[in-house]
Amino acid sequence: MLRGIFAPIPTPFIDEEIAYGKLEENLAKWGATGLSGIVVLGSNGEQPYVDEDEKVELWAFARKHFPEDKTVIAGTGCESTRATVRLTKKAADAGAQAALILTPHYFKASMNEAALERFYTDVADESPIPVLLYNMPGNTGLNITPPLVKKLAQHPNIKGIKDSGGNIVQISEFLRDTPDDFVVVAGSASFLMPALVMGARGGILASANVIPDLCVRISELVSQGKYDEARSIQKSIIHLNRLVTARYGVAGLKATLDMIGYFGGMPRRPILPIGDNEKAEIRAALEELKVV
């Protein structure tokens, strides 16, 4: 259920209201690909800008309109343990099959390893669905270390980690120090193949929204030992991945979806849409991959 390639889908807005009709169309298209599932309200879903009642509606809508044999993971991390537990229970009630939980980080100086261990343990104790740790140092300024992951992996309801830091040595340490059934997934397509070669079970990738089957193909080729073919695809997607993640973020990802027949639309303020020059750069990268 937690293995394979997942798209952390954007939340579509029209006049800053959730565009459920457009979302349904997007879900049908992603559902027809080789994706194992989706993450609803991860970072690319603009999770901090979505109200709690909207989050619950989104999870329920996605579960209803996405193929039953594919997994829906909910991004439920909040700054307090109390709020995270409450939201995770609501996600489970809405049909989500697992929760992806970002580290609390507003009070960064207080979020030492003891605090993070207690946070994740408390949430996992009360969560009715499996918990995935979410390590994203670029946004949080915090890193979940291998010793902490080793401890947390012993909890029966903490089933894996999404690592977006891109440190392949650290990812390798996660894989070395955790049980075989603890799922480590790459958090970016930029290092998908290296992570898979080391033993990661898949990826939760912004680029999987745009080039899902290329990401799936890398995973398939690695599992078949066809490293030269996988390496060729991996190299080819690095530029596009950079544009829709580090360089232009959510606004860039949404503009990219508009170019390939999905609905991206506008981000919610205060994020601004990208300009024409940036769109031209993305379009050129898509043309290189023969996606548009």
Second form
Number of protein chains: 4
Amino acid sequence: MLRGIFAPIPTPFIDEEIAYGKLEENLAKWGATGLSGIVVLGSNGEQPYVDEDEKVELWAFARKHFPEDKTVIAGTGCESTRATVRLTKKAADAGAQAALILTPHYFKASMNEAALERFYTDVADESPIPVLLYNMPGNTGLNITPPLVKKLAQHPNIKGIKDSGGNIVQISEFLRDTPDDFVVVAGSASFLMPALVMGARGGILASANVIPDLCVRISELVSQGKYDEARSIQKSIIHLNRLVTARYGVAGLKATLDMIGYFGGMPRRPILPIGDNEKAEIRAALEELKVV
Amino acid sequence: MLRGIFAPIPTPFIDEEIAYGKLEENLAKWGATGLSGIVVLGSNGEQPYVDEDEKVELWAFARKHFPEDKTVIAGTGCESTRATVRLTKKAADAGAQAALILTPHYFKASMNEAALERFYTDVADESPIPVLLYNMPGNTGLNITPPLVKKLAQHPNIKGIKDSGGNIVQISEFLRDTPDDFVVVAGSASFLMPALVMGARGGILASANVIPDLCVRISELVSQGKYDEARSIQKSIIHLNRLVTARYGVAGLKATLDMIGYFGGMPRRPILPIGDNEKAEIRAALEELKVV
Amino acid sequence: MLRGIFAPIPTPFIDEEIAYGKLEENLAKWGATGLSGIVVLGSNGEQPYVDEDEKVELWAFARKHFPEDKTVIAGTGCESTRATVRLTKKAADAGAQAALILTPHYFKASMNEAALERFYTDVADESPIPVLLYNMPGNTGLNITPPLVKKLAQHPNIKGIKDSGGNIVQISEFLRDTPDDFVVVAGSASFLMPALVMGARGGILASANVIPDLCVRISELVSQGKYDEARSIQKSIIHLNRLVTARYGVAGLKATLDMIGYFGGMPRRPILPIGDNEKAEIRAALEELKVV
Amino acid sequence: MLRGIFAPIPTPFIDEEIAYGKLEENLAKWGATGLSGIVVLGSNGEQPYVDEDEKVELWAFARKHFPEDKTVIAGTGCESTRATVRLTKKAADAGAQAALILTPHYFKASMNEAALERFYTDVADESPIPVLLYNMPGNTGLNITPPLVKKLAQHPNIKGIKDSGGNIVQISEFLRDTPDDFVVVAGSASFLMPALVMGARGGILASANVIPDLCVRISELVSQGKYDEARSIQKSIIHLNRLVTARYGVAGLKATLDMIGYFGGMPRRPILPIGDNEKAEIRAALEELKVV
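Return the structure block for the form predicted in complex with another copy of the chain; the form predicted alone was the one displayed.
Full complex below, order starting with the chain above.
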């Protein structure tokens, strides 16, 4: 259920309000690809900009309008333990099949290993659905270390980790230190192949919104031992991946979706839309991959 | 109204619920000191752990139970522009006299100067009360630069900045680049005197919860040109200040309050309370300052 | 000549003086392994602690006492262009077959892309032997970016890059952007397999001093498409690798050599030898790998 | 002897060779200012680009051609203890009156507090002249902590510290933790006044090469309690200071000297000279200060 390629979908807005019609159309398109599922309200869903009521509605809507045989994961992490537990329960009620839980991070200096261990244990104890750890040092300034992952992997309701840090040594250590059914997934398409080669089970990838089938293809080729072909695709997508992640973020990802027949639209403020030069750069990268 | 020493007060909890009775007692004590006012739901108020309804109730309660001639500032910054505007309006309705607005920071790479300029301008345009910028790089991973402060200081509703970064050169640049009535305040007691010497108008200081009158004394001595005495007090408080900020954070501050006759209590989870060794270290620092 | 596994050998000292007899014995042992060659006066050779005359003597000695069919690479990078050119010429005269050139880094803010491009071009123009770029952000605080590597790879005398940063995406970009005969080598055994899978040609690995044949084995298994076995060895060596690199550095590496029949000895000061607890930790890691 | 304002002078080069005639002229000019002395072969002297023989000659030359009643400090720090001791003895023989010793830093992970304590103790034990610690985190990536300074200040031959990090809290801690005759000096003009106000005894300032008498004036005004005037000058020099330090480094400093009647010339490579736009920016800053 948690294996394969997942798209952490953006939340579509028109005039700052959620555009459910557009979302339904997007879901239909992603549903027709090789994706194993989606994450609703991960970072690319602008989760910190979405109110609690909106979140619950989004999870229910997505579950309802996405193919039943594919998985819907909810991004439910908040800063406090109580809010995270509350949202995770609501996500489960709304039909989400797993919860992706970001590290609380505002009080960085207090979020030591003991605090994070307690946080994830408390949440997993209370969660009606399986929990995935979410390591996103670029946004949070915190790292979930291998020793902590090793401990947390023993909890019966903690089923895996999404790692967006991309430190391939650390990913290897997660894989070395956890049982086979603990799912390590790549958090960016830029290191999908090396992560898979070391034993990762898939990816939750911003790029999977744009080039789902190329991402799925890399995964299949690695499974089949066809490394030369996988490597060639892997190298070819790094540039586009950077444009829709580190370089232009959610605004870049949304502009990209607009170019390929999905609805992207504007992010909520304070994120500003990207300009024409940035769009041209993205378009060139899409053309190079023959996506437009 | 924004000058002098302010305490960013902690939010008291019993069994994870806000303890209004304890808060009322604390407010009475702080109200009897030389403080110019308080910040309700700054970082030390555990603002990311407090729900929106709770926030509004806290602002109203604090305004009602704190001396009328002292200022109540509300920490209203959220990640999205819309939520920040909404909360700032609610804070004004609840009686807060100014809003302290943290930089949105989750999408660090997107929070460039243009985005932050737009964010603060949008919020200040809509805010019924004066806005203070809040620069807290240690928690946010972002810095508000001198050129941005220079621009924003021209907005009629942006009245100052709290700087918790402590880069004294940058503080000097803020003071060089803004008009006299733009209020720069130190965000930590550890650099209160050097900031005042360069022209800062006061401080919003975690330590002001614990040693309000020593902080006020530094400010008075600098105003009077009595630098030798100010320097001596300044040096004496750095150690305690570190314990209740960088080293042990909100949990340390709360434990400290419990030692000096205020109610501190436990932080909301995932912040863990500090242990006995840490408490002994704090007690020793308090004894050195003759506070206990 | 630059492909395969290389050991960046430590410089043996007795009472702070170079112990050539011990070095000769070590060289004979490494020469009998599957290593393709050695680097003399890389970081693990304590190059910043070795005087210019000593360096020249070491290169000549190593070339003389190491098997002729194996490669000797000299670490010749200095802060100034003129010293780097001078040392590189001396290394060539002493018989070194290639030069590994660290980024100059003391004046970090001045070492922009233009300065580094000019530096490497100047050195490669003057060097009688092929030049390898050496990217070591952990020690230098600087990174050689993919666009710069792409440019420099066009120089006829710049033949490759050792990357010790371990960012697998960046390594993939180096491989994407350079011709097939430009040699990218892993700078640490902890990411040897993923680097090889993406197209790297080998590694210059501190661990190759200690477990040369395990490192060679990973390389062979990847070449043969035996990924499961390679992955298993790769995971097994990460822990030991950390102990002899990031955690205990040169002092740890030298203590390890003393445990396995080589001469390690003491580093030059100010590096302090490791203590008994650290040695026990290393011994346990060696036992786990059945090296002792 | 170590109090007051010092200029860490650049080393003049013509065609990459030391230009002693130009140096003599510069020394005569600096000698006629209010400077207390100079540092020969600090960072601004491009010390990592200067060979050992050249260093010794430079120290002797500077001592010979600089007014006898002013102090010449030699930058003698190297990576190894043995080289640092050797150079410090040579500097003393050449007439230098104190040695400024940078933290060794290439092996950052090994340069823990114990290693640095041993390093500075070893050097101070052997040095015929007083030792100044040199904390330069921007270039070295390492910080000398207050607890270490406290310990080292007890050594009879360690007489002070130059701090270029500019953390005013840490500077305050150095001053809190060391005896009155331990000299703390600011390492940049940008925080000269706040450091003096907290008790620093002077500064070793890149800007003191360009505006020696303004720097001296700040120091005098603070001594006289004329804080308003001092503050005004302090704020006015921050911009120029940034241009000749963080922004354009040694190349910027040298170009600036060329504009004001000193000889600046070119840095040794790999540092590149600055361009015309950068020069215009500096010229404007000089004009604002009425220096040209």
